[in-house]
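The chain that follows stands alone, in the form predicted on its own, written as structure tokens.
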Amino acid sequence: MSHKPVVWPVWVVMITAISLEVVPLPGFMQPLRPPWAAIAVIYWTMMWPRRFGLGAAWIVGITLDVLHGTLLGENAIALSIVAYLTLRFHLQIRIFPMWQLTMTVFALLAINAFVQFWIDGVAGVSAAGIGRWTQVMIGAILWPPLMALMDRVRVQIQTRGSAFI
């Protein structure tokens, strides 16, 4: 009988995610925010592919979406994709040495950007400019240290079990 570790502390994970990219900041900060639920989708879809998949990204993404006030179903539809993308070679993706995982988590969060660049043209939309693509790099650069942390949070999950503190 194997034991399935308790989910909560990655919805925490998530929560903390979401408000952090609806916290208000400074017009000329804005552009440095990390795209955090992104990141976060893509570490728990890569690391627990049978408990955090396409669903849980498509709820992060309708709740950015309303949390956001943009078009509905536009952050359910990009998440979900590089959910899905990370899903498709998560097996890969984990035995990669840290740099080409960052370059990893870069293009997918580039493809990220893209379908929300997309679906903001489509639908008329203004553009966000160079802020949306900024926010990828500071993602990407922000990687190694927001995995090893989630890392822990992980290994913590994993250790603990159901008598996680």
Second form
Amino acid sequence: MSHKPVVWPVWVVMITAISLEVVPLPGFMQPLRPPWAAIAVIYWTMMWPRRFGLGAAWIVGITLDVLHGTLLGENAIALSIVAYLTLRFHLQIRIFPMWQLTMTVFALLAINAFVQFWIDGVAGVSAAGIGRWTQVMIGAILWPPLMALMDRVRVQIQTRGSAFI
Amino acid sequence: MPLTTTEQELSSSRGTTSGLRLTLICLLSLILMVLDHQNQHLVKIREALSVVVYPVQAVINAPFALGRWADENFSTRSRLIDENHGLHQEVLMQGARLQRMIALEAENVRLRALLDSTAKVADRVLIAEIVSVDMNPFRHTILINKGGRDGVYVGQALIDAAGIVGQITRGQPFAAEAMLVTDADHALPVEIARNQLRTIAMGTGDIDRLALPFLPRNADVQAGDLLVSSGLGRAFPAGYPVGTIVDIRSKTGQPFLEVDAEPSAALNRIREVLLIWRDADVQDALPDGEAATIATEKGQ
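Just the form predicted on its own so far, so send over the form predicted in complex with its partner chain.
What follows is the whole complex; the chain from before opens it.
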């Protein structure tokens, strides 16, 4: 039974994640904002590597760069590297037990943050503070519930896709 | 639901093609970043992209705008009357101060004419609203709802009712990005209102703190001194309040004082800002020699 699941709900999830990145938060909440876009990119690259890959991750990154006012390409390169690593190891990662998967996601989010940290350093942008790293922690902590949520979206798409045939 | 893992998927995702694509994407991103870092090369592309993402910003801003609208429309009669009273009193007070200002301004023009130097011209202003969107969490940047269409330009100064807020760093057709004075990369030429001592106020990355790192140990500064913009960098008009000095620390062996100031503008509470246009003709007509003499006069 082969069918072609619809792709637009994935982009709805992506746009929601990107929007959540710029929703205004009070100052003290700022370091607690999870990296929504990176989490969504990791999930969809892992689950649907054929439909969501490097190019899509790059587009999401460029959108984030424009919204955040960072160097054009900063988020894009970080998310592309994360997507590449996820793509490279998606078969292993998928069958990990949850705690191991969460640790992997933690590592991927840390790579994402580190690439940006490094680029900021090279570009001479003084962005000190621990906020970048607490965001990685929060992202990893929120991974299990967010994964469950996106699993539901994916299952919905796939069952509906087969019902249409 | 089983996950499909076909032969094709394996070859496409694990083969050399994805590695090649990553290399190409990284190369493209690096070129973009270098060009963007050198400024001006990607202004048009960024403008076009910002128009594409503007709907996202507008949608996020919508509930906050609706909240404000509801707050204004459903407030009670007594609250409106109270607010009206308050505003009436404020207008009266400001009017009284303005009367004195008119006389002082006339006197200032006369004195400047005697000194044969350029008279300060009134600045043109435009009110802009801050769009409720968080920009880069590690920088102090805001988005305002006036852009290139309204004549906003890069480097333009922003103030609020209490003092200088920041300057425009990037223009878009419908909006503009501004850097606050407290951003870690921001510096602002200021002078102490009491004795015209000139120095530079640097942002710290703290929303309620500015640093003055270039004051020698024997400088005449006191806690409570008001800092006003000196207008020397030509980015900001002269004479607007910037902050108040709150703390002075003198460390033995250090050539400079460590001075902290609190910004005058309510940077984390503002909703509306004023964009200032300076009379560019006057500024450009001013020869360098004359600008220098004005500066030294001020320094004395």
